[in-house]
Structure formats: structure tokens, C-alpha cells
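Only one chain comes next, encoded as C-alpha cells, the form predicted alone.
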Amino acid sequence: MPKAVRRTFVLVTTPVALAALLGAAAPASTGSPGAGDPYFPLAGNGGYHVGHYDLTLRYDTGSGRLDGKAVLTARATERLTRFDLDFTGLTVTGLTVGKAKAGFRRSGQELVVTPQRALRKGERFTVTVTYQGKPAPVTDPDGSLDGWIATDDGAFVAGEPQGAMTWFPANNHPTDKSSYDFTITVPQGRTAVANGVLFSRRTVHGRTTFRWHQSEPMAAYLATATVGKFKVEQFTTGNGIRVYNAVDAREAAASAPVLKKLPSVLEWESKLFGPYPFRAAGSIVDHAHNVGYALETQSRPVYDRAPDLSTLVHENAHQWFGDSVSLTSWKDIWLNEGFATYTEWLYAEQHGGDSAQKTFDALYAKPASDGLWEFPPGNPGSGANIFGTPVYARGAMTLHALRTAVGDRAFFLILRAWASGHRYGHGTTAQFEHLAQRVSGKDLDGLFRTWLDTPGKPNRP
């Protein structure tokens, strides 16, 4: 009789191993169409991180046509047979992943990409998208416009919270931060202003090309490519910060005395919060009064008109609180707006204006029926409320209540530690509360619960 053959049976325990054994393809893995934000469920995307955007844009101010090429350098955070980009409105004319053409389709604000082969977890890859069309802004839940907003001489480009996807394909949530290169070509006589440092400017055959580089990580909503007829001022501060101011001539007279204070404002804020976080600074002052707001575009805020000094202080405070230290959820936006508003109070207090206590008292005197108490700043409730008065003013009041409870020394240590400890990263309300308690050595749970999370007018601290 033949010898008995000993057979070993292997239990296959994973779908991938089973597929390999049976000769089948590995299971599909699809990046999620959103980053999981409760207020903007489709903002951002899952399955990858974008390390760098290289954006090449050509904008015709007469027709309003934008031709673009976006090269995204990314890393897969899971195995991907498909992934999404946030992109709306413009026509995609070509898309490759690596050097190979990829399949794509549109689904609302999602550009759904199917590469020819699956991307391995941890694999670095590039996505190149070419596109064209006439960009238009999106309407936010509060009724305001953001994104690419056409003006009479160019475009006012401000992306909070959703607008980046109107002019380039992106992983459009603050949790995904990247470096950027911009090459923007516009008609001669127009200036294109983006983030970071201007590398070059060249005019050929009636068109001028501007090259900008933003080296420090930036959330997509903070990118800009504002175009207009601007008067430009450039200089370097004593601390080596490269300042670039671009001002519409119609706003120049009103802007000049305020912008002159920018270096001293940055120096003052640096003493409070720690070193300025970027290589570049400046201002973009457009003539776009139909927009109705300014935005802390990283390294160079954009204003729809000549700013007053309080607005300049506010938007540049965001370079620390909101830009360098970014949100993980739009629900926590008081960490941006409450901090920038309280910086206005501190500036006034230290420059001959009302004390922060006087400003707090005037607000607290408002009746319980006032809109200031409509919702708690730590829980605005929806995307329609993230720019509401409670986020700004009651958010600032929360910080003043904290300052009153812990004293000036601990309070300013907390602000500096927050800015330095989360520099170029992210922070949450829970992390800030923990930091405040650790630095002060006090139990602050009740204070934060009352001021951030409790509906209605709080009891006076």
C-alpha cells in the first residue's frame, strides 16, 4: 500500500488572503466621500492625504473663463480602488493617476476617481486634473457666497468653509493640510495674488504670470488666487517676514493708514502668542463690497474693502488661531473666531481703548432675548450658525471668563502654549480645555460647560 500522505489544512481568515487563494481580485476599498464633519458631511475625503498641490491657472478677466491644471501629490492611508475629490462646476477635460489615465465621474460636489490599478496603503501617488469653464461661487448654509467670486476687474477668492472646490479639486476639509505652488496667468495690467512668497512675475505677449509658494501646511479653504487691478507694496520686516500688500486703487486712501500698522500688529501679536508662524504676511484689499466679509487667507488676509484696525487685528490673529492651529471639526469654530475676536479686545485694552472687562460687561448687559445668547458657541448646531454672533462674541466672552478665573499670567501662558503646541497642526475644544486646566491647576469643567455648551444667557462669572 502506498504511504499515507499527511495533509495540512490552512484556515484562511482574511478576505484578501481568501481572494488570493482563489485567484480572485482583492476586495474593493473605497475612500469615503467626506471627512465625517457633522456640519458639512461631504467636505473632505477619506482614504488619502494630500501633501502638496501644484496649481496652474489661466484666468481671462473679460470672459470669466478659467483654465486649470491641478497636480496633487498624495499618500494612500488605506488600500484604494476608488477615491473622491471635492470639485464642482468646472468641466474636467483629463485625469490621470500617476502616468495612467483614470476613470472618473461627477456626483454632486464629488469627483469620483477610479485608477487603473488599486493603490496600496502607504503608497505615494499623483493625481493630475485638467479642467476649464467659468467658475462660480457656492452658497453657504447662512446664505453667503464663498469660493471664486467674480469682480468688475478680476475675482475675489475666499473659500471658507466650502469654496475651494469651486476653483481646484481638493481634499477640502481643515483636517487635511498641504503645501502649495501656484502659477497664475492673467491679462497684463492685472495682478494675481496667492498665499506665501512670490517667486516670480513675468509678462509675455500681453499676459503676466505670477508664481507663488506656500511652504507651511495649509487647509484648502485658506487658499486664494485673487485677481484684480492692484497697487502693490513689498517689504521685509525686521523679523524677516516678507510682506506683500495688494490694494485696489479705489480702496487705497482708506487702507493706507491701517495697513501701515500691519508690522506693529504682527509684532504685538507675536509677543502675546509666540513667533509669527509663516514666512510671508500681507493684505489683499479688493473692491468687492457685494461680498460682505474678509477672510484670514493664510499668510495674506483678503478684504472686500478697506479694513479698519480691528479687522486687521482680527484677521491676522487668525494666522495663529485658525491657520497655523486648524480645526478638526467646524463645530469647534469658536477656537478660531472667539480667539480672533478676543484679540481685538486685548489690542484695544493695550492701545488706549476700552478694557476687555468693559467690553465683556457691555455684552453681558444684553437681555436674555438678544441674539448673542441664541445658541452656545461650542455647539452652533449647524453650518448655518458657524459665523453667528455667539461664535464670535460669546466665544470671546468665554476666554475672558477663563482669564478672570485663572489670572493673567496663567491665561497668557495658555494662549502661547496652545499656539506653540499645535503649530501647523490641529486642535479641539477638549484639548484646549485640558490644556487650560493643566496650566492653571484649576478645575474649569464648570466654566467651560457654562460658557461653551449651555444654551441661554449664562450666570455671571
Ligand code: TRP
Contents of the next structure:
Amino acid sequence: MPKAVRRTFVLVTTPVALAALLGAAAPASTGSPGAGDPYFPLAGNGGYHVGHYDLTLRYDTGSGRLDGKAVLTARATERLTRFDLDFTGLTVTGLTVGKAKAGFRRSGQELVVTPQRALRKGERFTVTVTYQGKPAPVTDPDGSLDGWIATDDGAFVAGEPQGAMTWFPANNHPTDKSSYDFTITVPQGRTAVANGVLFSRRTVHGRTTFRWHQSEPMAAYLATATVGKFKVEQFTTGNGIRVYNAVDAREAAASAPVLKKLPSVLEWESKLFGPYPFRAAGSIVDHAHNVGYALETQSRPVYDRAPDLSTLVHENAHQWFGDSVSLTSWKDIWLNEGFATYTEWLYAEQHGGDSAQKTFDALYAKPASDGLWEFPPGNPGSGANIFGTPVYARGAMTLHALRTAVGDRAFFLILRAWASGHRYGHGTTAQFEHLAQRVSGKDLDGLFRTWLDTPGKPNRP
Ligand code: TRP
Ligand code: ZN
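To test you: the structure above is the form predicted alone. What is the structure of the form predicted in complex with this ligand?
In what comes next, the whole complex appears, and the chain from above leads the way.
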């Protein structure tokens, strides 16, 4: 819109006339309730990007009550008269856009915000939401729980794919990545562990406040604020990575020998994939066996029990594949899980265990009726299947088929180029295929179609 035209609006005095003129010049936009993901249509929101989340939380482990304040710094990508956040369960007690109170209503997981005046395209704005209540996890399409999951001494907090919205208002889709500050207050004796680097820990009147900072861009689902009675170990690696391990005493004996290997695992993965992407690393080993999974929370995976070495290798491989390089769509989940699983195979191969070929062969021997062949990993079909065996195992088999076709030199070049080329950003399956063809100089379309997209057990490569 030419500037001269806009200036004439200043002369218009009545709000109705002004709105009509603005409306005519720039169509009113209400953002959109989702980021366009076919598997999770309401996840994320259109019309803005969040650059930073500043979350202040107070969790009472006795009552399970959470008091929160979220300040989102965002930029409008279109003119907005209204926009959505994802937020479910907790009660909103206040909402401002900038300094002004804004209107809001709840509709399912959408928190619909109407600022007093429209946001201009490109405008930077803050949204402050205060909230309270007893958070509860969401049930995913596959029946698993994610989000804020209360435990006997705190909470196991993991948000893949949907659960971030159970504890803070978010643009809850991996296409939007942001930096984070966390200020978390818990009863003295409990530890609150979030992502990134611990800035401070202060105890006043029986409560301890932990301040964490995650500087590199992070998808909302990878945020955590896990609370428990933890033993803490902190050190800095030779490469300057700040390691923070928090371990529930009930898991300490079983996890100690595995956690001891974290520095060497990170170093080994750095050699394969390129530099570790974050300033901080570590582990949160909770005692939450009912959860049934671990999550690659950014810079510091969270485990529902003492992990075995393979799980530690897997979750830390996700720091490159899934965390630093994010999905654009949940349909591409094999880019996370296939890569992390194949890293387990490579680790075994290079540490005296089975070769990746042997692991591949054992899987390939499974009959066509086996669940492994239930759907192709590049097309899980729905959100209910994103953590299914084909995504993990046949996803890893896809990478092994690629390695077999292009040879080790090109294969590891491809992995490193993927990690460095999309560092802190996003990738799609199509981009990975293009990269593999470019690096190897081979036509790999048949291979990818067979392994990623064709239903049923593929013919031997
Ligand atoms: N991404 C996790 C991993 O493989 C697994 C995971 C996260 C998961 N959320 C889940 C598995 C929900 C099943 C259900 O490391
Ligand atoms: Zn995984």
C-alpha cells in the first residue's frame, strides 16, 4: 500500500470510518487456527511468528497447582485483527497485547485473541497471558499422554506432539521456533529443570526459583519444565558444552553407568554429524514409568526411567535430527525417528555390537504380515501412527538402503550436509531426497519411493 494513501487516514476521525477505510485498503485478517498440518490441523497458528517465550511458572507439588505468566514476543506476518494461540485446560486470568488489555475467548485448544487495534503486517508485538489451574496432559491420537504429567514428587513435562499447550500458550507447531526464558519456582527440595543453560537458583522462604535460558531456536514441543526430587550433576565438557544431569534417586543406580557415557556419545555423534548444535546438554531421568517413553527435549532429553545406552544415543541423536533440524510437517516424522534409530544401529556397529547390515537383515527377515510393514514410513497416514514401528525401524532401514546404494563416503557426507544445511531450521523429506541425489550424483527416486512411500514389504534392494 502506498504511504501517501495511508497518511490520508489520519484525517479521518470516527473509528467506524477509519475501520472501513483500513478494511477497504487492507483486508481484515484473523490469522488461522492451525499451521496447516494435515495430521494436527489445529496445531500452530497462522499470521505471526513467535521469536521468544518468557515463561514464569510457579508449581505447587502438593496441590498440583500451576500459576503461570507467559510473555510472547512475536511478529505479525499479515495484518491481524485477531489471532489464535494454542492453549488447553488452564484458566486464563489476564491477557494483554502490548500494554493494552485484549479480548479473548476459548474454543477447544484455540485461545482466540482480539487486540484493541489491528496489528500491522510486520509489526512486532508482545502477548502476555496470566493463567492458573491444575494442568493435565492431553491424550494423543495413539492413546499416549503428553504435556504436563504429574508425578509423585513433581511433574514429567514432555510435549510431543501436542502437549506444550497444556502448560503454556504457544504457537504449537514445529514450523515456529523460538528462544526461551524459564523462571520456575518450586518448593524447596525440588528441582525444576528446563532447556538450555541454568542462569541462577535461589531459595527464599522455602521456595526455590530456577532460571533457565534456551538461546538456540526451539519448537514448543521440545520445551520442558520437569520437576522432581533430583540429584544434580553439572560439568562442562572439553568442547565447552554445559552438561546438567538431574536424576531421580530411585533411578540413580541404574542410570549412572549410562549417563557417564554422555560426553563420549556426544563426541561420537559430533564426529558423524558435525558439531553438537547447542550450548547445553544433559539428561533428566525421572521416575515416571507410567509415561512409557523418553523425549528428546532440546539440549536435555527427559527419560521416564533410567535409559539404556541405546536410548541415550537415540535421544541425543535427535538433538541434530529433530531439534536443530525441525520437521515442517508431522507426516515427515521419519526424518526424526528413522535418523535417531539408525544412529543406534551405527553406534552398535562402531562399538563392538551388530553391524547395521545385520540389524537390517534381521528386520528384513520379518514376514510381510509383520507390523513393521503395516504402513510406509514416509506416509504414516495419521497422527495415530507417527510413533509406530514402521516410522522408527523402516525409517532406519531407508537410511541403510541409501547407505548401501551410495556408499559410506557419500552417505555420511549427506548426513552432515543435512545437519549443517538446515541447522536451527527446518527440513522436508523432498529436500532430503534432493540433497542425497545431489551429493551422491545418483538417481535415488526409486529407492526413496520404494522405502518411504510404497505400502507392504519392499523387494530386496
Ligand atoms: N520422540 C520420542 C522418541 O522416540 C518418542 C515419543 C514422544 C513418543 N512422544 C511420544 C512415543 C508419544 C509414543 C507416544 O525419542
Ligand atoms: Zn525418537
